[in-house]
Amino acid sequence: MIMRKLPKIELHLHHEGAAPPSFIQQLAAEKNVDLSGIFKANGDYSFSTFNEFLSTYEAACQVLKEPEDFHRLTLSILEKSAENGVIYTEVFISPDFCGGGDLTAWREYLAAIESAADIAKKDLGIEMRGIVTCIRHNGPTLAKRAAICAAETASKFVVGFGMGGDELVGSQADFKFSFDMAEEAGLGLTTHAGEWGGAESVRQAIQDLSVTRLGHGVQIINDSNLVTEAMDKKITLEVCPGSNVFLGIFEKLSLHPIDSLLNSGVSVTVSTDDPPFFNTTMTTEYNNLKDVFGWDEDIFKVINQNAIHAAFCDEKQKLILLERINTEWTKT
C-alpha cells in the first residue's frame, strides 16, 4: 500500500489549527504583527502543555482577521489535505474567529471559505464541508451566538455543529440550548469529549446532547458499560491518535486504545486534529497505525467506510464517496 495515495475521509480537522506555521508567519509579516514568541527556532509552533497549545493556537489566530485571510487559509489547508489523499473533509470553523460571532460578518467569512472550497474541489478533487464550532472555555453565551450563526447558515456546505476548546471547563449540559438549536436546524452534532475529561465527559455528551459523533472519545475505553452504550446508540469516534500521543494523553501509540476500540465493535475513524501543531498528516497517521497495530488495507477501508456513514453530508454525497473508496482503493 502506498499510504499517501489511498483516498481518505477526515472528519476532525480544526480550520485555524490546520494553518501551516509558514502561512501564519507570512500573514504576520504582511500585517506587521510580531508573533515570534509562538514559534520554535525551526519554525514549528511552540508549546509544551495543552493549555500552552490553546494559547499558541489563539495567538496564531490574531493575524486571521479578514474574509480574504480565511479564503487563503482554506486553499492552503485543502491543498495539504489533498496531497495526503484526503478526498472529503469536515472542518471545524468557529464564528468566534470569523467575525466575533456577529451573524452578518459570519456570512462574509463563510462565503470566502466556501468560495475557496469550491476552487479546491475543481482543482484538487477534494470536497469540504463545514462544522460550525463553539468554544467551550468561552462559555455558553458565546456558544449561543455560534449556534445562531450555524442555524442561520445551514446548507449543503454547513452541515454540522460542534464544540471544541478546554474540555475541563463547565459541563456538556451547559451548552444544551445551543445544541438543541442546531439540531432543530437539521445540523449533525458532535462535541469534544473523552480527550481530557475521562469517560465521564463522554457520558455527559451522550446523555445531555443529541450527538452522533464524539471528538476523540478515546477515554471511553475506561468504562465498558459506556462502550456498549456508544455502540448501541451508533456513536462514532473521531479519533486523532497522533494528537493524543503528542499531547501526552498516551505515552506512545502502542498504548493508544484505538485498536482495542475497533476490535470491540466501536465505530472508529481517523483524523489529524491540528496537523501542523502535532507534526502529522493523514499519511503519517496511516503509516503509524500500520506499523504499530499491523492494520492492513481491509481495516483502513472499514475506517473510511465508518467515516462516510458518520459524515454529516447528504446521502448523495455519501454514495459518491463510497464509490470512490471502493473503486480507487483497488487501483493503489
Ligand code: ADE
Given for the second form:
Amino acid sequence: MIMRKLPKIELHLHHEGAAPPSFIQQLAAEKNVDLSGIFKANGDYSFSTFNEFLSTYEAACQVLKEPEDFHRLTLSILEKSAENGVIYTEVFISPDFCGGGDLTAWREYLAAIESAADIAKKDLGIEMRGIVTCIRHNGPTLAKRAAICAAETASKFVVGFGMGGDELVGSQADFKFSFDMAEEAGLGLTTHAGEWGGAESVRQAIQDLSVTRLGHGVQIINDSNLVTEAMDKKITLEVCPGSNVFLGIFEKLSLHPIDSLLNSGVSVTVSTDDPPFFNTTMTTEYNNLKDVFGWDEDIFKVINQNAIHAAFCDEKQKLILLERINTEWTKT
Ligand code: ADE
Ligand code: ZN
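Would you generate the structure of this protein in the form predicted together with this ligand, following the form predicted on its own above?
Next comes the full complex, and the chain you just saw is listed first.
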C-alpha cells in the first residue's frame, strides 16, 4: 500500500499550527520581525512543554497579520495536505488571530482564506471547510466575539464552531453561551476535551456544549461509563496520536489508547493537529498506526468512514468522499 497516495479525511488541523517553520521565517524576514527565539538551530519550532508549545505558537502568529498572509498560509498548508493524500480537511480558524474578533475584519480574513481554498480545490482537488475556533485561555468574552463571527459567516465553507487552547483554564461550561449561539446558526460543534482534562471536562463538553465531536477525547479511556456514553451518543473522537506522544501525554504510540478505543466501538478518526510542530504528516500518522497496531486497509477505511459521518459538510459532499474512500481503500 502506498500510504501517501491513499485518500484521507482530516477533521482536526489548526490553521496557524500547520504553518511550516520556513513559512513563518519567510514572513518574519519580510516584516523585519525577530523570531529567532522560537526556532531550534535546525529550523524546527522550539518548545518542550504544552505551555511552551502554546507560547511558541502564539509568537509565530505575530507575523500572520494581513488577510494576504492567511491566503498564503492556506495555500501552503493545503498543498502539504494534498501531498499526503488528504482529500477533505476541516481547519480550525481563529478570529482571535484574524482581526481580534472584529466582525468586519474577520470577513476580510475569511474571504482571503476561502479564495485560497478555491484555488487549492481547482489545482489540487482538495476540499477544505472552516471551523471557527475560540481560544479557551483567552476567555469567554473573546469567545463570544468568535461565536458572533462564526454565526454571521456560517456558509457552505464555514461549517463548524470549536474551541482550542488550554483545557486546564476555566471550564467548558463557561463557554456555553458561545456554543449555543453557534448551534442556533446551524454550525457543527467540537471542543478540545479529554486531551489534558479528565472526565469532568468531557462530560461538560457533551452535556453543556452539546458537541458531537471531541478534539482528542482520548482521556475517556480512564472512565468506562464515558466510553459507553460516547458510543451511545455517537460522539466522534478527533484523535491526534502523534501530537499526544510528542507532547508527552503518552510515552510512546504503543501506549496510546487509540486502538483500544476503536476496538471498544467508539467512533475514532485520525488527524495531525499541528503537523510541523509535532514533526508529523497524515502519511506518518497512518504508517505509524500500521507499524505499531497492525492497522490494515479495512481499518483505515473505517477510520475514514467515521470521519465522513462526523464531518460538518453537507450530505452531497459526504457521498462524493465516501465513494472515493470505499473504492480506493481496498486490499491489493
Ligand atoms: N491549539 C493548537 N494545538 C492545540 C492542542 N493540541 N491543544 C489545544 N489547543 C491547541
Ligand atoms: Zn488541536
